[in-house]
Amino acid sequence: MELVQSYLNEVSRFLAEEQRKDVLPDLRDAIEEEVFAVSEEAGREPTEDDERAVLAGFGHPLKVANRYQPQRSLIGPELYPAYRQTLRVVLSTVLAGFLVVALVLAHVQDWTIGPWSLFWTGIEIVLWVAFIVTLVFVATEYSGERFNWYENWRPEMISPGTLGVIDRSDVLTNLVSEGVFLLWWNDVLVFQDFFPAFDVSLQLSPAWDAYGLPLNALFGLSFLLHVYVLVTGVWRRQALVAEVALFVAVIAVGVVLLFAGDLVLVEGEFLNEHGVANVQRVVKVTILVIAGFTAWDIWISVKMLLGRPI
């Protein structure tokens, strides 16, 4: 019952991992059971428009996780999974946005931000966006008002193929590396002074020189695919199968740049030839320790992929 199956992926995505194995078995017999007692009466085997129907009665995936939530004093059990679905959304949204801005800005103006500033810059967004939000949903909230699109929800809505619910911290590691990366590549995210106990000066040299615009397109595209994994808060079979081929890409780079002999030119008062070699190597173990976790994300990804147990 794949109609099912992904009904259930979309309720689960507004249930907090621990409720998911209690109540998603649970939910996952009580619709089939209507659906096989549909079939039954109409006297052959159960088909997709059985499983529509008997999830049209279940309604929208929000409001049958609606009733798994505890009461809450300023967002009620109603809308606190649209609240925290928007909170996704809108964060995902404004920082994605910032990231746009700042490479923008870099380009015509030569802007520039440091480290810390960026991390506070980040902070800043964040409490602002999850006040706005939270301001709105407790107005909702004691107005009395209620989101009418329940009512309007249909069992065509749901897009088939889902293959289970992200793991959010996965994604979200995903992306602060990837804008972390595409900011520091096109020069907006500086470490000068970062560091200043350490009087080294590191420059990339020419062997990047050619992969400019492809790690902009590798990196850009991967940190959009997870923006909108994150809003989705499920896989779909097209969005693995972009992220296996955009990790794949990722690793084909890196062991060719493994190979392309300095990838840093390195100077520095207390460094002799050894530590510049040392440098060397600290910068190519660290390509093969990101080629390493990004091998093991395209192993989930396959996995997922093949239908087996993560």
Contents of the next structure:
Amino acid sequence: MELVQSYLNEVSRFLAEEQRKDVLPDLRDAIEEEVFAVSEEAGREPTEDDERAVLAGFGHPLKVANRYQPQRSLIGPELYPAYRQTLRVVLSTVLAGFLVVALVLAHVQDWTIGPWSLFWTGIEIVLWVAFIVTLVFVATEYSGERFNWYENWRPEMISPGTLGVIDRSDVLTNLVSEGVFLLWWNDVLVFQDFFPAFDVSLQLSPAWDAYGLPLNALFGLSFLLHVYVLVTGVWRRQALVAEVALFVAVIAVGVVLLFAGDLVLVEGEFLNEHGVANVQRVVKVTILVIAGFTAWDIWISVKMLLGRPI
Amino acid sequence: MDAEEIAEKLNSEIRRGALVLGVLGQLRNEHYGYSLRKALGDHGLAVEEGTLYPLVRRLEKQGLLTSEWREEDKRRKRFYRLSENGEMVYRQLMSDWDRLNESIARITG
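Alt. form predicted together with the partner chain, vs. the form predicted alone above:
Below is the entire complex, every chain and molecule, led by the chain shown above.
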């Protein structure tokens, strides 16, 4: 029975310490019983071939150990959809909270952050949130508790007026670009030392001075709106109308800026007049491209509002 | 995933539930592990050792089976049979099974 003992040792590797004492004697009895029964049927003493045949029937030690476990998955299929939804809601809320805190810190303490630090801070927040939410759901799964909002759902809980589901990647793109813009616009995110030195300095011209508060309001409201729709996962009529109104206002500001003369102050030892004009042109083309994407988003929203398939 | 794989996966889901019923039904009469597996196999419900023994153990822990060690043919064997609670659960499951069977027969018939 040396082979059987080795098999039990293998199974033991995949069992928790407290389970070993309980499971292994039981499994040994089962294997021995099978081996004796097989040899008895053949009318001889048990052989190693009998042991091998029986062990093959039991299967891989990990598989057997797994079948003796009371719980096989950290978060089971019943709870998994609720886990995904909760993760999405908490992540969106925490990232939105981070943006608000960063903006407040920038105004109160002149706090700034570089692009890479911002990226890694974002990753760190996402990982922590995912870890904590996962931990809560694992504990819920093991305790057998269930969420009232999920298990006892009733049709009365449906909010009326939804026009369609959101395109998650589209909303996320908007959310990230609005968040990055707000951080940059409020001097939280600084690109100093991020790009290689070209001996060229770019600064916003006084043409932007009048737009400090309006752009904060427009992008701040858009950001909050997109957090809200990302959490709910659906477009409601009021949200779509608000998005169209905000995007129209963004395009209007962009168009006004296009006619506001030079938008950046360029200084550089090696730039001639022609080079400076080209830089101004690139800035205006960039605004036009952003306006184009925004107009496309407006078109999609209007189509949904009119009830046409997208 | 082709049709065969899908059918195999669905079949294993159906078998998983049916196996519990088969084991409970068979253990209305006393059996030890090997004889239980043989009896199930003889009735067309072949089951691997690695599946049967953990299942029997789980059912015993849930209080649906009782077991006792006895000597038979000069060897100690563990004999299982339905507990009182197991009888009740078995009757309930069988009645559900019959209803389900009738429904499926009506739907597919």
